[in-house]
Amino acid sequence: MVVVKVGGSAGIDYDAVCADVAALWKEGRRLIVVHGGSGETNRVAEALGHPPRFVTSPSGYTSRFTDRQTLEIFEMVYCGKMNKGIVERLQRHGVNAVGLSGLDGRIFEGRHKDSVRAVENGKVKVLRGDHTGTVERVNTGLIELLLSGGYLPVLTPPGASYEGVAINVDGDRAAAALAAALGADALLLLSNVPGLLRDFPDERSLIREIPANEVEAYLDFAQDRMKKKVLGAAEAVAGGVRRVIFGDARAGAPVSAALAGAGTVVS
């Protein structure tokens, strides 16, 4: 079992992305996808009048802070438009995939979170009214169900609160949430650089191994949206998964090439 996590920044290969799966699927090779949008999410926002806002919590991570409004936009672009064009990339590979976000079937559910500490102008602020939250549990009866009948899942968030809400869950944390609840052999975390950089933006400053036990002390290279897909790797191995890889969706084969061991190997 491998869970595939492509992400949704600019410059990412979908087709290549898509390629490779339905040829390791057609292999027999199990597979669950999961997929961003945000680079997406932001231009469509853009264009609608209401620009995203990023917040950068007290820890130093930065996530997209989700009013309503800015809830509905980013379901219309990653369970429409992005998880869509993925799902007929595989059908037209010959693959049948199924695309469904993390709020149906409750397949990631979380308890949502309301308000969020956020660091604005050197001061920590509450900002209310998000609707965020992080996966604390998987449906993994249905994605069994999914894979049993012979069907790719192509999976995004949002998720759902426990009292039925749609809540953004980060997507690497969930897809390490899901990894770790199917037991998966591997997580790839595929974006549109190499690995992790010990000297980002330097691509030459690849780090290729990280001790499965040591991941949250290479937090200090993370740049930006990084740290979540490290602490995302942290999450996984400790939930059990035997290797997760940061690797290249830019161009090749980026499923096959990760699995093979290029990029930034955790384990």
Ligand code: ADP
The other form holds:
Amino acid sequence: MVVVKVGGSAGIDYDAVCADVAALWKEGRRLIVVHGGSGETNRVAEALGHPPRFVTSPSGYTSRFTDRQTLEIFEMVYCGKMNKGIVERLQRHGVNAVGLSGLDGRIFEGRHKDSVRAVENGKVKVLRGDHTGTVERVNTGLIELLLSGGYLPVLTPPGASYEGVAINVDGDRAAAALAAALGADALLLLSNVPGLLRDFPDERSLIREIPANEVEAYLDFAQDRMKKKVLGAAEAVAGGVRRVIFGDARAGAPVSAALAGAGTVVS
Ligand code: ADP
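Return the form predicted in complex with adenosine-5'-diphosphate (ADP) of this protein as a structure block, the form predicted on its own having already been given.
And the full complex, kicking off with our chain again.
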């Protein structure tokens, strides 16, 4: 089993990713796709007059402040345009894909965090009304049901809180929780960079290998959103996933290339 997380930043070639996923699926590989949608969500939020707000925690993690209106815009883009766009591409390639959010069937479940600590102008503030959370449980039964019926699951945030409220969960960490829960052989975190760069944005500084027991030490190289990917990788390997690969989704056959070891391999 391979979990393929494809990001939502500018430059990602979804046609290339879907063609590659479809080819591997037809060869008999068991695959699950998890995707993001942050770039498009930012554009739609601006257009709807509710621009995105990003907050940085005291420990340096950046996240989207998700008030109710933001959550609704987030759902339109992630569960609507992005999810159906990927499902449609896979269907065109003859793969019977099913697109679901983590809220559907409680695929991604976790605790709702209503408030977030954010550093603004050098001061730590507590912001309330946030709809975020971290995936703590995965409904593997529903995923297995789809796979055993021959359907390829295409999953996206949000997840469900224990009270049944939609929560914005990080896609990389959700994919890591899914890969661990399913005992996947590999988790691919595909984005618009060649992998983890020692000296971002210099692409020649690609880190090729990270020993599984040293992942957290590499958090220092990652800035802003890349930190969540490194954290997700650490969680996945701690959860028993043998290989996590940070790969490039901008062209070529991104899934096959990552499986063949292109990018940053954590093992
Ligand atoms: P996605 O939405 O595709 O999952 P993100 O935009 O959340 O991906 O994270 C990838 C981004 O992280 C890159 O586009 C890059 O701007 C940034 N980044 C920060 N530090 C690094 C690093 N050391 N190596 C690679 N990318 C980095």
